[in-house]
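Only one chain is included here, represented as structure tokens and corresponding to the form predicted on its own.
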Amino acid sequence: MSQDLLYERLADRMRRQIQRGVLRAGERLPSLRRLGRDQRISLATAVEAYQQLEREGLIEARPRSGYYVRAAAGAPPRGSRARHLARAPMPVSNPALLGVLDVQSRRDLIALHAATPDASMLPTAALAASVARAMRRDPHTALSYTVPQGLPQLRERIAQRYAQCGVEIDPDEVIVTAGAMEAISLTLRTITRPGDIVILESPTYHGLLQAVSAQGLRVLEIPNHPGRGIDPAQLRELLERHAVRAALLVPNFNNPLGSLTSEASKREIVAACAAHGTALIEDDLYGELAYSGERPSPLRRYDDGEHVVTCGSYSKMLAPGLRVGWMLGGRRRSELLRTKSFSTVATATLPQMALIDFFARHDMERGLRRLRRTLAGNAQIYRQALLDHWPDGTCVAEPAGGMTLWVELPPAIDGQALFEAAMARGIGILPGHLFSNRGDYAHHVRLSCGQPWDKKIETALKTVGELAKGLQG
């Protein structure tokens, strides 16, 4: 039999398994080796089945993963380019986001709404260790303020993180915060002025709306494009047309479409916020989850500390609750100092200290490894669930990283409805008109693949698809 045929007739019926769901999205496939032994087939022949199933988009390589089988293509959510670049700048007005952190705070919800890790992918084990460590070191110093700035040996190791990724920053700019959104809303209160106008994506996190709202600060919508983020031409056209004193954007990962925006637009953006004197706050808090495993560049790369004030935290990788963040101050590392200092006079010094600990006896780079492969595999698991599970004519947008699926319902499908049914029934999710200054996305809703995949988040995307489907009827 020719070796054509035998990867032929391979690949035909690893097809017909993924296609009756024998084999189920995001599930590992075996490794080559493995595979040519089971089979009893050559290295080259199992090399070329998967590469044709890869060429048919049924599977994926990760790189040192191994192969994994990917969720049904579906129509990704339809963009909005006319309606939002034919805006002018107004103040938050989206009433919804008031009620928003009522839902956050439940803790008796099926967490599909929360987009953070489950701590069962999180080293809470470890972390805890060296919070015990920490107190039993040097008591007096865990409980005593530190310096506004934060700890040296912190401070070092989060330079040395983005040295990895061609940042070279001085251990001197980064400044220790409570969280990436302290990190923010000390620069826009840095950076702007009541009334300033401040680009934000669209969709975008509903918090960054709460912070500019909280500056008295006017948005200026940009659309964010699944898959691609925003156009670097669009940019242009607004800040050509407004003057923009900031742009608050989220380039990796963004919450909620998890796009990526490409290396080449990263630098046309950095390139035309540098030409209109317009300020870039970068929210890079799920740079680290891509579940390629290749860490993208932060706008940072492309800036020489200038324009861009680089926000990022731990709270996803590590722990949400140890709330430590970071801003990477460029030239402004001064004022935002002060603003920090003026504010909360200091982060926490225990939570530092258990860090600088955990980083001296643990390898990060490995349980990252870790979280993205599970993440990543959640991802198409619960992608694929939806586009079985819930009405014909959903759209899901396919992630490149962080932990978020941003789901477009049928036209006669509301997002608040369902939510506001999915909570009766004990399960979070998010309505779609939280991610938009002006409440757009009535028909959308975000969801979190953060939890591990069971029975219990089986059957809870099943009953949020049966109640949308009762909904559309």
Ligand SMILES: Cc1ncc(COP(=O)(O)O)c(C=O)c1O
Given for the second form:
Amino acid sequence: MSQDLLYERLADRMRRQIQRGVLRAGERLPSLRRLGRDQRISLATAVEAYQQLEREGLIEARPRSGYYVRAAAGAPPRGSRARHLARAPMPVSNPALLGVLDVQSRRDLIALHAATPDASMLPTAALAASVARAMRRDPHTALSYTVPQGLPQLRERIAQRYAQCGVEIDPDEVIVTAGAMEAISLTLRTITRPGDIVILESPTYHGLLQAVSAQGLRVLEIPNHPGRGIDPAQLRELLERHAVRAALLVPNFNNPLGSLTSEASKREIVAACAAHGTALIEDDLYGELAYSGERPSPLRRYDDGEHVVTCGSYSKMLAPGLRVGWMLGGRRRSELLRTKSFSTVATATLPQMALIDFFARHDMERGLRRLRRTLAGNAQIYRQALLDHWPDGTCVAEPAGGMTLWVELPPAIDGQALFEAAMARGIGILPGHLFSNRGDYAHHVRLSCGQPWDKKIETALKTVGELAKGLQG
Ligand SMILES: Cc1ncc(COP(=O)(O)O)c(C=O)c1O
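Structure of the form predicted in complex with this ligand (previous: the form predicted on its own):
Next comes the full complex, this chain leading.
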């Protein structure tokens, strides 16, 4: 068994023991050496298991004393307030979702609301040169329709990248789209019919709620934990109770929590959906942005293309404005391709040609390493600033990747009121209730840490902290 699996299994077992109260708050855990000896695992594996549980806030290391179960480990940590399982599927009914467009249209805001890395963190000049070169070299092709599936060289490149994280696919399975959002919307349109039930995480990205709403679907929400994503046992419970057509999940660094589902859970999630004939639509947009530098597997790694459609894009690693994404269609490839060609004919040719040129000249991995480091550093600095300058009692989830920070405010502060007060000062943030179908998370806000840390951002964070204190008072 690989090291990865060993440490995850051990962490999973201990997590369950903590949740069931077998390991109690304040209890001292076996030393790393003893754990290694008892479980017949290497010291490195024991360290990884403890570090995983520490990241999830379940245990803590005390200097010169060892590891202990944390006091609040059994309860769902604040900053997530993992909600109860939904009892009945509901149509998308959150009117606030319409308001997102107004925020997205504003260009004058300090952009703490936009979950994209600032252009200065992306290879903007190199991409601009690639666009110009592609246009100069072959303007006729660049300005013509291309095939609905997308340019072959680009699809090969996408398939090669997935091969590096254990997903061997034929480039013919890849369909190029206008960003991940088009891939997700087309997949929903292909797989579901209005009135069908889909499972979404809670909290989840408001764009996914909008896509589900456009298709007239009913939603069941499943609590999403900041450290470890959704619980496969809860998913099984929902699948047993309802005829669920599809689950639309973000297992790698979900927006807004930045949570990462463990490999063991991913395997269970795929198996549960396969057993119930439920399709899995995976939004893998942030998979390349792990702060640890280790690319987590997509769900597709645990499926042969029968149940999972993986969607992704270059929006968060290269440029959101190129609008180039993809789906790995698996056995649904032909159906998805038909939906794609009937709706948008093909994805724009010039950005695809520019990307092919860019990849021929630049090592994307180098740029990604830098981007991951910058985002990881930003997440820490932003988070600390929030804890220092926002009202006492503010909780901030600790993301493991991506670029969003999920903030739980003290109960007296309303997230919508804080959003409005910040907007009035030219600072963009998003209210928490956008991230749930039922308008939950009234006392949350979501921030992006995609802007370079500087005086302007520091001042903006302090200003919103002061506004929050004012609302509390
Ligand atoms: C989880 C998630 N999915 C999809 C998108 C949209 O991605 P794209 O620009 O590739 O359409 C976003 C954008 O923030 C996101 O956070």
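No experiment lies behind these values; they were computed from the predicted model shown. Here, rigid core means the biggest group of C-alpha atoms that superpose within 1.5 Å across both forms. Residue numbers count along the first chain shown, from 1.
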item	value
Did Ala412 shift 2 Å or more between the two forms, C-alpha, core superposed	no
Threshold 2 Å Cα movement between the two forms at Ser448, rigid core reference	no
